[in-house]
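The chain below stands alone and is given as structure tokens, in the form predicted alone.
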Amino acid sequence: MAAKIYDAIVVGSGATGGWSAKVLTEAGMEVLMLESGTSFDETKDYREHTLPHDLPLRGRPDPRNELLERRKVQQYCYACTEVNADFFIDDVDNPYTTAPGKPFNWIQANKVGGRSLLWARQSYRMSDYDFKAASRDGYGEDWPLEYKDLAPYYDRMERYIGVSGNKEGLDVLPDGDFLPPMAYSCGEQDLKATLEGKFGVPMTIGRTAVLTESRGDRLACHYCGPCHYGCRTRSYFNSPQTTLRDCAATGKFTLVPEAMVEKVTTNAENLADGVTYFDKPTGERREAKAKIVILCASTLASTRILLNSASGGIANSSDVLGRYVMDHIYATGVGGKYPKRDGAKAENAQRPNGIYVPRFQNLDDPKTHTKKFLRGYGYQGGEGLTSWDHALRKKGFGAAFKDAIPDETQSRMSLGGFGEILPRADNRVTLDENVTDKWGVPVLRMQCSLGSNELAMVDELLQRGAEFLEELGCKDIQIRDNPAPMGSGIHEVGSARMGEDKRTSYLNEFQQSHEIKNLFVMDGASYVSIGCVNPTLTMMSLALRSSEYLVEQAKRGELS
């Protein structure tokens, strides 16, 4: 019997792929969906109220976790413990490597809604000091798209998702169609009026895709807290409960977990015609055929899946593919003991989000301007009370340790700096024929750094950071000045970029390829620069907008 040919192959589940699979299915189109990560039941896979005691090593990092063992780079990412390491890939069945001198941390996720699961959810809008930022300082390549090309995508899709914030009126962080937004703290409200008085700096609440009103099944959020272990009011967006939802509904999705694409396949006319994949379980290599295909398994693994599909790369006549991996410069900040705040009550229980300031380098104002670096930096961060959490950052034992520890609340206010790494060509990533993963199939080799120009913006990020705090009433102040490896963030994009030219770039501004016309990469490997803010939101719109266009296309018979 011949193999079912699908109208759509999309690989990977997470935030992009649900949102092209939504857009397919609910044009009548058939789809399979083919995920690496295993399967989920919101019943039993969301553990948000997991508490330490319930748990065999009490929520450790102990040697004796036979998962957190096996995953040594996840374990970077504070959302892997005890209670949810299975939603992090496998590190020894899925390695890769490393040039010298050049660490990375690649944090994947192993379950049907990938990062969605586990993302931070702050979602802010790119402007025209992003889209157009090479128009502006002569570095590197502007997207081929502008703000208002993506505008009314943002529009649906913060409706649809549900993102709560202020609106601020700042050319650099256009804001958006928001619920209700979170509380600032009493030390924020503080901290917001020095910027804003003192220094003329801005400061919002994070804008964050968590409901501050119910819709339908999905509830407000009750700051439960943990929402990297699961949310079971389904209060924040992932796609297993929203798009994947959808897809269902329409009869025309088929989801397949457990199946590691290898490559992408194509045919005596230069179309792809389908992917080979691993089925994880059982390590049979099996075959699906679609007229289209769009990857959406994450940067850097739908980077792999192009690498291994041709010599040299599938569809990579302009060398670009793997090339100008971005990321942000991550782990740097500073904090610092709020005095005034000391004894004050909790507020705002265990509120999701933090407090963001936006960019306010290098923008129209002259006094905005720097040379030390191109773009510009924001910060994340916000106040924190605790009741005994300051002991952590003390030294003992016994009853004089603990008669050493304050008995009262502390306030310690944070800005961790999130700043932008530039698109450098050998920023890249390559196949290691030498290594293979567990079902034979050659992984990547990292091969990406912070440049001169990272490194000055951190210098700066630091210095304005500490002056900000002491200059509102900060004692024992601390600044982290290493800079984590790329990847650390969390935020991996390009290396397979759109562009207007075919010779420079790897993709259209529709995220389809310029060689293969119904081949589609619509995850964050199309960024062609990453700016300083959170890059899901984007990546959806992005996304939406690309598969709407391939609808059109496909009902027109240009695709084939």
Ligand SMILES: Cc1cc2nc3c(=O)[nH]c(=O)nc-3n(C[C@H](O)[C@H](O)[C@H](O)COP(=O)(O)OP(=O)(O)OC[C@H]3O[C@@H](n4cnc5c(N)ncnc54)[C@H](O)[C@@H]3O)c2cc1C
Second form
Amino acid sequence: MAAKIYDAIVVGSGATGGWSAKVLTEAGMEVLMLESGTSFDETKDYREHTLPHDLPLRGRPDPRNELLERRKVQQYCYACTEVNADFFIDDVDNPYTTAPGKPFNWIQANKVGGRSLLWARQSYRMSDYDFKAASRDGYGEDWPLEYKDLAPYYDRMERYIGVSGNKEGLDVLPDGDFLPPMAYSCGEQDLKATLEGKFGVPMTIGRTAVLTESRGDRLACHYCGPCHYGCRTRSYFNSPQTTLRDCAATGKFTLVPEAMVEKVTTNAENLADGVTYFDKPTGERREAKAKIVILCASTLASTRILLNSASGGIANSSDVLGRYVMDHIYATGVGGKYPKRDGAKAENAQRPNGIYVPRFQNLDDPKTHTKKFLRGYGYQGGEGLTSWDHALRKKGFGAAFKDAIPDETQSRMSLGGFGEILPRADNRVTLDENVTDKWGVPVLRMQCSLGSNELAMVDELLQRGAEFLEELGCKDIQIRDNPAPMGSGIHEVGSARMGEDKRTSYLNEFQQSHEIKNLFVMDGASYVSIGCVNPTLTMMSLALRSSEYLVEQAKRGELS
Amino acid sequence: MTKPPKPQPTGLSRRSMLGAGATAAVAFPVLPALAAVKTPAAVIDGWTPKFFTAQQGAVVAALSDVILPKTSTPSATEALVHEYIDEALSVAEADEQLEFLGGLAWLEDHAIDRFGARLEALVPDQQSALLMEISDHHDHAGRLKTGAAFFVDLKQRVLFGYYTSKIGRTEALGKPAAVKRERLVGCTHGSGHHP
Ligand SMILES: Cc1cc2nc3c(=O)[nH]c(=O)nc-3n(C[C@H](O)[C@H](O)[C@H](O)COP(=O)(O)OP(=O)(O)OC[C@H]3O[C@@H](n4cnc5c(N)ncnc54)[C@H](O)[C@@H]3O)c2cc1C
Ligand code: SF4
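One more: the block was the form predicted alone; return the form predicted in complex with the ligand.
Starting with the chain above, the whole complex follows.
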């Protein structure tokens, strides 16, 4: 019996795959989704109400937890803990290699929903400062689309996923269709007054894909805190609770978990005709056939599939595949005590959100120009109040020591930099022919590092940040001046960039291969430049736009 | 999972003979604790430590309560801090285990030096006096260094164990025992005229 030929295969069930499959299935197409992670189980996978005392070591890594022991790379990520280690990929079975002196942290998911289950939900629009960055400062390439092309998709995306935030009227951070914003703490209100009053630097509350008002069976957030453990009230956006449900409702959707795609296969006419994949429980290699193939496996996983699909990479006469990998400058910033607020009590409500200071460098206003670096950075952070942990630094012991602890809380302000990393051809990933994963598939070799523009930006963001906190009245200001290896920002993008010129880009503006018209890469691999805002809102809006284009093209018979 | 072999502290001469403290400088009055010396090490009812001996467990429990005694809120042992410390050490790396046991042995010897009695047999005031000598109130050099490092180690464990326990969470910090629906209030002072 001939294998079923689907209208389309979507690889990956995360943030972008959910969108692509939703658009296609709702347009009546039969979609097969292959996902390498395990299925999402509504009875076991809501763990957000776990408290420290529910765990034998109170949340500190437990060496008896074999899942955690197999995730030494993933544990770099703050969100990977005892509670949800199985939401992350197994590093032992899924290795990758790095070039000497170029460490890389690749944080990946292992569940239907991908990293949409784990993400910190910060959702900002890019602007023409980003899409047209090359025209502004002469570095790199413009995107093949402008803000006005994507704006309607941003609108629809925000309305569907639900983004809470405040309109600020800034051209660098376009406003959207927001749910009511979450509140600032008192210390943050002070910070805002200082930034805006003393420095003319705007600050806003984080724009976050968390519902502040209920909508149907997605309820308003109840502020329990650790969203990366799942959310039983469906309050934050993730694909299993939204887009994938919509897909299932069409009756046109087949989701196969634990199916790790190896290659895209092609036919005699040089069209994609399906994929090969490993059924993880049996280790069997299988084939799936479709008229269209869409990769949404996340930036580098999609690129790995493309590199494995043909010698030198499939559809890669541009030699762009694997190049121009980007991420955000991460793990540098400033923090300081804010004595004015010492003694204040933290609310029981745990706001799953922080504050945001949008880019304020190299904008139209000449006062924002700097010669030190191109592009810019923003800060994410806010005020943290201790509940008891200040006692770890307090001298003494005994009754009086103990009784004073609850009233001795301390406030701490932090501003963490998220800066743009420029696209560079030599920041690349290739296949490591000498190393394979558990299923025998060659793994990626990462060759990425920060350059001089990024390091200059780090210097500046530390200096400015310290200046801001000092003016606010912070004490014991500390700087974190050692940016993390690339990948650590978990905003990895690029490696199959879009562009108008097929000699210098892999995809067109609809994330369609220049060379194989029924092959699409609808995730972050398509990025041309990264800007400095968190990428997922843009990734999903692009996937929405491209998927609608795909449906139109398919209807007209243009993809076969 | 099998239990790792229990490391033995080395380099410390464990004093088996009680009463040697009689020759040591005694800065604190020797309270009539010697009577307790002959009785077997105190044990905590119903608790079989995984890592400690029963006697070590009893000492750790006693010291935990000196650090966080019962006040208007429960004591460390009421929050089962000793059980947490035992659990955490039972799976810790050998270095960490050794360091803790070494520190504990040092303090036990020091108790004998000071009071001529085993640590667990001292009354809380004496235990407190011992901890005061090595507490982080002051810098320590020379002889007391081992003790001072042990104090910091123990104190961190006691605090963490206490405030992450259910009792610590509910009774000391006044938080609900289980997560419930909360409403976010935030700053209510308004933006323009924040104090
Ligand atoms: C802790 C954390 C915090 C984050 N915070 C933010 C934030 O605040 N804002 C923001 O914008 N972004 C954030 N991100 C990043 C965000 O999660 C990603 O940008 C987004 O999920 C990417 O979507 P995607 O569809 O490309 O990939 P994913 O959501 O990762 O989905 C890809 C899916 O493909 C599957 N897959 C991979 N390889 C294969 C294969 N060979 N075959 C089959 N399936 C495969 C994976 O298992 C996965 O399920 C965060 C990420 C993490 C981990
Ligand atoms: S979205 Fe709100 S309710 Fe859901 S897990 Fe996060 S904090 Fe809890």
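Residue numbers count along the first chain shown, from 1. No experiment lies behind these values; they were computed from the predicted model shown. In this text, rigid core is short for the largest set of C-alphas that superpose within 1.5 Å between two forms.
**Student:** Checking A400 here: with the core superposed, does its CA move 2 Å or more between these two forms?
**Tutor:** Yes, A400 moves 2 Å or more.
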